[in-house]
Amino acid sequence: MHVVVCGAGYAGVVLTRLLEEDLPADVDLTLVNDRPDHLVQHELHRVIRRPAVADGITIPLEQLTERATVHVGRIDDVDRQERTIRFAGGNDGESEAHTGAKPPDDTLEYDVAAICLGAETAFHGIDGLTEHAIPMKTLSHAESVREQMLAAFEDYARGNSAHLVVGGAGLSGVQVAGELAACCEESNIDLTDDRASVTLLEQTESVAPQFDPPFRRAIRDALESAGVTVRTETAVVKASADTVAVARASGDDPRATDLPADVFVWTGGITGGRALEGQRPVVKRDLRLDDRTFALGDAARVVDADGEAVPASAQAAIRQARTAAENIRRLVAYERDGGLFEPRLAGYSFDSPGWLVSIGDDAVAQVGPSVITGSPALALKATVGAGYLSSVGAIREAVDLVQHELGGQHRC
């Protein structure tokens, strides 16, 4: 028997080593990714000012499994009615140059999968934005981020503009922003001179606008706090090499007006990858997509025991990961004991104990009904990432998650 997990994000990640501990031993474990090593996405932004954490937020995956299989490939397409995974013709150009390895086979087949893929960044058709945005979704692009903030700099100090835009204020925009605007503190950029600025676009009404009024204002004023100019109800209709086009979000009003951008960032939203064909399927309370595929995490629309719709976030799924490895091990034992009825499968409610964003060197977090901002923030930041990072077996990275994150910053 064969159980394919397809990413290794948060969920796909979590999902195997439960598989591991689960799973009995005759039981084929194969994990799937496009790269050989698992990102943590939520310290990404990080790389912008301090490129050295990349060392320390992509993990090999063989550090992570003990028992599982782990293939390289970029996964097109998953055949559910034949159950069958197809790859690729090749890696991915990061990939192939991190390690120059092939994929596996054409195709891979599967009993039970679980679809862990994450999702892409959705561009909303609006012109000129996959040519002129930098999605925050690899370490390529935060290096890209980093390089043409860099050169934005070497312009300023030439007398010229430091422009910085981001676009979208969900918390991955947010964390962003704040990393841009710590730099030009850094250095000496002066976000108070017409030639320099930090933007945050976003056409809600508010930043952070899944989350609740205190979250939302504690977040608002820590950007301001740092200098970024936040700009809601404003969406974007077109971006070129050095402006983006802006316009109000709601009324009646069409006019467009540009605003400068030395650098543009976009954080404005997700959609499903190609080997879902650009959806996020619906799933419920088990997480199934049909009664051998699971689908969870990101690449997944997930709708809980509770007819809650789920918020996409790393919590959400390492969560999601539990209820699935639950209800896989008790559908492979079913099809191995050769039983007469389907298991009863459990079902996952999403219940979150908080929320947690960084700003620059400072944080804002949620803890209940409470707010919390400043070092308390930042505490509680590093610990649950470390924490994180200590459950799937990066006990080096957590311990210099700690360390980065509460022993002092190095210069942009």
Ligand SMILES: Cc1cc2nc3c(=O)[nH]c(=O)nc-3n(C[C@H](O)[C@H](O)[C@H](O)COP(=O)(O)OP(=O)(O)OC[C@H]3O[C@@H](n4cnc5c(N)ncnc54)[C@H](O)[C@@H]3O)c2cc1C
The other form holds:
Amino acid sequence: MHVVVCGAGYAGVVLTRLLEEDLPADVDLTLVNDRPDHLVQHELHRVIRRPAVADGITIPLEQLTERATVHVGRIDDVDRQERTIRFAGGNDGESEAHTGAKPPDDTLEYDVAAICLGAETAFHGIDGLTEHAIPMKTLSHAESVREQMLAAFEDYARGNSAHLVVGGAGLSGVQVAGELAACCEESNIDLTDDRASVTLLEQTESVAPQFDPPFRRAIRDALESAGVTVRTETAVVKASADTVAVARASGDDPRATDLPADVFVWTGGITGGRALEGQRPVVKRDLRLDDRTFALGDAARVVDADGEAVPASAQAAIRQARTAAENIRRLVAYERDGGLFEPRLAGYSFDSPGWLVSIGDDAVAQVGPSVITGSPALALKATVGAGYLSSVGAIREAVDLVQHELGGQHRC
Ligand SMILES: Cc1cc2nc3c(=O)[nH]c(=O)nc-3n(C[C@H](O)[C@H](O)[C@H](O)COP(=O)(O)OP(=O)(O)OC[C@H]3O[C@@H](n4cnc5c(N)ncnc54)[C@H](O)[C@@H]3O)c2cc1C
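Based on the form predicted alone presented above, generate the structure block for the form predicted together with the named molecule.
Everything in the complex follows now, all chains and molecules, and the chain you saw is the first one.
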């Protein structure tokens, strides 16, 4: 039997590690990813201010796996009828050299597969967005933001402007805006001066709109204290090389105004990748797309056992991996034992212990009904991040993360 995990983000890595423990030794297990390493995406915004963080948040897959075969290659298509995974032409030569991982053939057949391919940035067809905005999904995105931001800072030092704009105030957007504001502070750029700004745009009526009101309010307060201008109910309608056109998201005033933008980061939504034909398919409580294919994490729109839509997040992806691992274990046992009836599968219920975001050197945590800010929240964030890294066997990276998060002053 062959079990294939597609994608080595939070869902894929946690699932693979659980299956390594749970599956009988004669079941082949393969982990496929388009890069040779696992990116700890929820810390990506930190790279804008502290490029050295990049090392600690890219962990070689060989370090995280024991018995699974790692294939580095880009999946182009998952044919669920044929139970076949097809790869895009040409593998990442750098990746193979890095990991020694065996390149995949053109196709890989599976008995059971889990699609954990994450999501891509959605540009919603907004004029000029793909050309002029930088998304925030990969290390090179974070590096591009830093590069453009430093160029804007140099311009500011010459008497010009430094206007930094972020579109979309979900988990990634609020944290990116926080980092940009912290960079301004560390670079002595005065955000009360007309020549400089960090603006966060959100089309709904609140930042972090998927979360509880007290958490949202605390995030907004932390952003504003850091000097970020927060504009809610404001939709991006067009982008050019140095402006972002915005309009009221509600009401009947269609007039757009141009905001100056020396850097424009777009975190305004996600969509499915090419391997899933641009879709994020809906999966329900057992996380199955069909009898032998699972989909979890950001790759799917998960509706849990209570009928609730689950927010796309690292913490949900990790918890879904536990349910998927149990269900794959049951299906494999049924196939191997030649059982009479398909096994009853476990249902996933979204049960969050809380939420945590960093806003520069500040942080906001929701723990149960309570909202915590300041150094206790920052310590909690470092602990949770390090806890995740050590749970997947990345101990050195866990220590580095705590040092970066709590290590005091840094210069941008
Ligand atoms: C800046 C930022 C901050 C965030 N902060 C938080 C936070 O504080 N808390 C929180 O819970 N969430 C946070 N998130 C969201 C969180 O990172 C995502 O929800 C999470 O990464 C989803 O996990 P996943 O395993 O589904 O997908 P991913 O982590 O995106 O992993 C998908 C994997 O599949 C690989 N892949 C994709 N396409 C292919 C292909 N065609 N072929 C082969 N491999 C492929 C990718 O390289 C990747 O390794 C943040 C996100 C960002 C960008």
